[in-house]
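One chain follows as structure tokens, the form predicted on its own.
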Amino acid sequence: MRARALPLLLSSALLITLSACSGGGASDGQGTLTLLHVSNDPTRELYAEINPTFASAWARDHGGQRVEIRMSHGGSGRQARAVIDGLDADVVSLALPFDVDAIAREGQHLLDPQWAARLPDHSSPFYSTIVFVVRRGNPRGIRDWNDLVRGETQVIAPSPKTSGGARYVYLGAYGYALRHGYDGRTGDEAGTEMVRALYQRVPVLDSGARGSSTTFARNGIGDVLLTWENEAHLLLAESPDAGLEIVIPSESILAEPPAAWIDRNVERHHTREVAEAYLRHLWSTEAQEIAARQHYRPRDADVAARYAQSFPTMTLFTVEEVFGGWERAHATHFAEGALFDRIYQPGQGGT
């Protein structure tokens, strides 16, 4: 299987929080447009950037017209099942392609399946991955996976069962053992004691990646916390006397995560050609310079050279070259009775 090397980039932020209702997207009467934007929980800061950038673009290329964006943050696939069961979303930006398939295969004629052929990249404006937390002078000596599971180490990570940062996570540590072998095992064998030794060290799994930043941060739980590379980047810039450092291991796990408009709501609001505008916004270079400056990697070519030097090169493993694919690794992986369910045990965990 092959691995590609690639530079890093990524970011976190929230929204244009103009209108309280509860309701998706619409048109208030005095030609206000109103959008729900449903996404995962490291994006807070990223869209509070964004979108008013896209409102006001669109302003201006709609005669003044005004967007109210409002925001819902949460574990991705918590977020996904609010959707299918009913949360009115216009967009969606969640951590992982399955949880917005999981929105085109349960959710009555919500999205069409073929979602991810409508916009670049499918449909991933940026992409990411998993980094480390530790602790001030790096005391457990943590430098790459195999190092999470030596010693007293106890990790601090959210629940796959919850969260996609989660599952990039779990693939990242399972990925790593099938490449280069777990306590002298080979092949699914290493992955599976190396992912089992691992959330025996985990003495709380939170839903999200955010709740496992204050875990790790704010209530000082944790030797080293696993997560993505741009929550790791604004945990550092808001807990500056905190005390952290990040450590960039070997290889990772390549995260894409994608975005897509939710077809029966936004034709139900009339907000479709805003909604898509919006999406296809994520790709403008102003977009993209926000999301490179907060640590997000940036699809647009020029706006990653621009901050190359500020991200190191890393080894990157696809869902697709290691597992097959979203809908096998969930199967083999996620699914109730898989095998996370087979090696988690709590209460288990902090050894």
Second form
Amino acid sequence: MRARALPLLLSSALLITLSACSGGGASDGQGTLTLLHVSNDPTRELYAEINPTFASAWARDHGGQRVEIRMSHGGSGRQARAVIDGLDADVVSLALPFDVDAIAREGQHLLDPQWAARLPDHSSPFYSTIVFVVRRGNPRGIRDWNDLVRGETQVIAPSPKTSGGARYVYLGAYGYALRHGYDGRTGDEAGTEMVRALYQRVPVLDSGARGSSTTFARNGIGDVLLTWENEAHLLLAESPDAGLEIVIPSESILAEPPAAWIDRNVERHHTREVAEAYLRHLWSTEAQEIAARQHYRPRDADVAARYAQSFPTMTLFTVEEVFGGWERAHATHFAEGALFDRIYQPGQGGT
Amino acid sequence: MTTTPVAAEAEATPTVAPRAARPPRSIPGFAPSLAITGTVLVVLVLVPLGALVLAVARAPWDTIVRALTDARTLAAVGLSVGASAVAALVAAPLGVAIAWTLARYDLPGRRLLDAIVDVPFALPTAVSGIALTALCAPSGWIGALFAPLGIELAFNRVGIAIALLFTGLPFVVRTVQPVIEDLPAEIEEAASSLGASRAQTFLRVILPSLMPSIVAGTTLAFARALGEYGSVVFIAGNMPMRTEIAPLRILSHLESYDYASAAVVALAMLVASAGLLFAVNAAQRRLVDRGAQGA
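Form predicted on its own already given; the form predicted together with the partner chain follows:
Okay, now the whole complex, with that chain kicking things off.
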């Protein structure tokens, strides 16, 4: 009898564990609210600091009710896919609006397609941009985008096919050439030649921004790294011995990582109110200060003024005004067989 | 692509122990064992593979054709197959040498060495990938020794082969080692008493009986290398048409939400490697049969 009971016990234990794990956000017996926040990789440190401030603000306004925010981090596209495939996220924050749009498009009624209009600033609580990291003393004299494609300069950037941040890098270079011309050309011809020249100088095309940081700082490959502004500061702080400097180009692309609550999941978990409050909290002075300290540019004017010296002024152009939105940018540049792929096709000077 | 090693193991198991007549059932438990085997194989292997086939079957024809004829994909698949073959063929003699040492010599620290062999199995592949890259980059310990000679070990095809060799080696060692341990010493004694030199003994007596396990181990190493992502992606350089591996192509399709193309490439890789495994298996069975006849 005992021998037969054991497998039964084991399997029921397994079932209980599984059902306990699969519960997304909900309130348990003690009235604790749980939110699952699915985010991209570089925001680990940011939300680790912001989440406790929201929990105490919520407790203050709701008679001491506890909120627990569980985080999941990963590559932006992969995280979006996980949510589409059923990861029970109450809230997402990803690298690009394109990835949140994918949840609205591919997930069955998961998310209102007009999600970006539900919160201020296109639902993007902080913004950032693409800057350059060079070796100490800037031996190649790199000041702006056109310096990247001069002489023997080697450029390190991740692949726009696998990295969200890399798409901002690519569009930054293309947009700069579009606005200033390149090599005596103008318009899309200038943009195309610029990105072709740029990616011909990339010896290692990592699959994500962290990989590129490692290639550049630790493995010592390349003359200049193109990356997020906050990632650049983090890299300098993490590798003080690598001898690195940040170069701010005259202009760059406006990167607006968005956040949204996932309608179908918050309905099911009855967490819409707390999810929305959590996202609105990201615009609070407290959260904006934390973001600014971690080198994300704040939206709040007062906070921005206080941290003005950490964010050099530069012209930022948007994906909407230069590329007509993410859907079009993706179709023209990053989709299968689009411009980025053609850079590497044989017979086009790509190899 | 993690399905490939599973399929490989399932395929290779019967070949390691040549089929014998079924012994009488002296131990009870056949029915539950069969039920567990059937359920686990269906749920963990066949259902995911079926989903993959279904995803491809649902894809429009032009997507399938485009995904399969794309020059970058072809280059990536060619590189994956080629580099995996090179890594497996290098792993074969090295693995046999390691297995021989571990099985035959009572070295001090042998158990430690024995454990070290399994490290590539246990290590998360991304960790080994980053460690290998740091070592082999021109600024790394090993890379710095080769850089003055104009040889680069990372961010090219050499780097890819090194990473695949690292993950493939234990498959050869772990398949060959038990066979060496079971090799009766009498055979060698008989060979030498009949006047065979040590080289002759090894080439004509020992090697043929090791051959099936060497082939099995090498095939496993090859199959694992085909789908290997984490350890390779850091050292490869990932340059389209040159150092881009097939799993990365699949991943880049997925990142564009192009599930159909990703499934097509994945299934093509699976069919190719399964076909190859079957072929190797058939050849190996013939080898075993011939060995049995010769004995």
